[in-house]
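There is one chain below, alone, in structure tokens, taken in the form predicted alone.
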Amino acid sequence: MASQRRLPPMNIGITGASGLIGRRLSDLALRRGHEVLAFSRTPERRIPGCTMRLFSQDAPPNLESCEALVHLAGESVLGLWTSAKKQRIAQSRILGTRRIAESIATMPHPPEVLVSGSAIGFYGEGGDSEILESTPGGSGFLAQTSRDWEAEALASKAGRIVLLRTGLVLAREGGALPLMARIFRLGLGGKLGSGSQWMSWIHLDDLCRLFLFCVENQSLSGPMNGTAPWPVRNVDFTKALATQVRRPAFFAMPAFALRWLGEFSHELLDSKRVLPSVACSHGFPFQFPELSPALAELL
């Protein structure tokens, strides 16, 4: 297990402080004693506890008095990859990104830190192989796109960098897995194509303690991945959802009917064995590393 240095209690930036994991992890600094500055398209909109700050692609953030960052914002991978849909993914990454960095460049004192969301889509396709941080990027366009993200986070000139790549995360109140369990308890719940590929999944807590854990601890640096420990194949999390809902899952998904959705049917049916070898090896305590307890917890 590597050492561990925490640092005291900081002021953090979170961007995407509005969305799902923002507002979660904005709750969870704050309680760990941490001040909290809220970037968001829509700063009138507060957050509890947070100083509040705009957020835009189109011009550098004010990230006066952050000593560390959480950059989140972007647009949401899940749906219908039209060109529109595509073009916003990677502006709101890239682009966002960009401000980040452009804003990092001109500060005095930069921040210790900069931990950057990113995308186990980074990877592509991995079969049944175990994908680690080491692994190369796969191909397509999320592959592309996490890559370009990266390398912008990569060119800020903040202390330390790090880049946490996360799997599907399962939450309570947003994100698929309400809608998924929706449709498993009208019965209508079933396995994605063959249901043999891999997916990389994390709760929602322990993606937010994942991403303090960066913030706090010196020693971490560069790519880690953002998923359980114990990702599971399709056909299984199937299985383990229905038994959570009581409702059985007859049907299936084939792989062509997924085809209407696009590129973004990769997603759904490409195999990311992925596993936090980085998180592991530094000593972070999974809340749920297993996806039945996790369910259970949330649902």
Ligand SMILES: NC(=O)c1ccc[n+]([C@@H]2O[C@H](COP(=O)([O-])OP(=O)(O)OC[C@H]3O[C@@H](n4cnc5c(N)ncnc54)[C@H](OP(=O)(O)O)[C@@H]3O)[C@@H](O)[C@H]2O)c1
Second form
Amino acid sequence: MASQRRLPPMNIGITGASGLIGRRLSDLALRRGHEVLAFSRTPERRIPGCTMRLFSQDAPPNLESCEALVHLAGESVLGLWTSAKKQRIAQSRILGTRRIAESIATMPHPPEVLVSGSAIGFYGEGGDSEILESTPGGSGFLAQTSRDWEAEALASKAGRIVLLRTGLVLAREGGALPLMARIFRLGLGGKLGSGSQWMSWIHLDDLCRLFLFCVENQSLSGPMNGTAPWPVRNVDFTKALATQVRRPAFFAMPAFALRWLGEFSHELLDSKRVLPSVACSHGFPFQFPELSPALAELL
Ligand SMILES: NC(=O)c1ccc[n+]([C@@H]2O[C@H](COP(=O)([O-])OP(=O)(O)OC[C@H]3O[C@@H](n4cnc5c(N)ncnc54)[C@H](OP(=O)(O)O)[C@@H]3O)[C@@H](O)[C@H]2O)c1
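Moving from the form predicted alone to the form predicted in complex with this ligand:
Once more the chain from above appears, this time first in line as the rest of the complex follows.
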């Protein structure tokens, strides 16, 4: 079991605090009594309850008084991967993390912990094998980007560094689920490709609690999978979603039809059976370990 530090409240910096994960995480941290310093490219757009600061790729951010930093900022991976988009996906993460490391290097009192976002894209195509944190990185654009992104975080002088490799985040207010639910409600849902590929997902609330678990537990460091303990095959995800919205899911999107999305199609067709072994071995209490109750809560 990890030694959990809940008190006293901490000053937690969050980059990407205006995003899907950042907003819910900020809210949860505030409710737990922490102070939140929200870093944004547009700090004039206020986030309720947070102190706003500038985050830019051009200069190291002001991390003064941050006792913990959760780093989430980065260009969205959703959408068509043109070469310009791929460059923004990689550079926003690599340069943003480098600026953080540069800022930390100048601080007499660096943050006690840096929890740096990463993604299960790190592992590449995994077939049916179970993927643990010790599984080596795979190949492909996202695997390479995640590796470079993690390397920048590991180069920082933060007291403790956790790399949270997040799976597909299921949320009501953003990400892939609302769009999938709309398609399924129209009766147009179906499996993707053969449907045999594993999907490693996590409920947004569990993920945000896991981010704070990493901040508050001093014995955690290194890579950690941010996924629910029960990944599912795409065909079973399809069945669970169709059941939840009470519509049939007759359609199947053939793999070749998804290829028009370019390399992003790998995100939909690659198989990743990721297990959160570090979170489980440290006693993290998942509220939504299984898919159907998670979908029932969200839809
Ligand atoms: N959602 C998922 O399913 C999922 C899965 C795996 C990993 N992740 C990772 O977790 C992190 C947060 O995810 P999220 O879903 O909350 O993302 P999000 O909603 O797209 O938010 C990311 C935030 O990053 C900032 N940002 C956007 N484009 C940027 C750019 N080009 N350069 C610098 N900053 C930029 C924005 O904040 P400002 O506009 O305020 O600066 C934005 O609010 C991301 O790094 C993502 O790769 C997410």
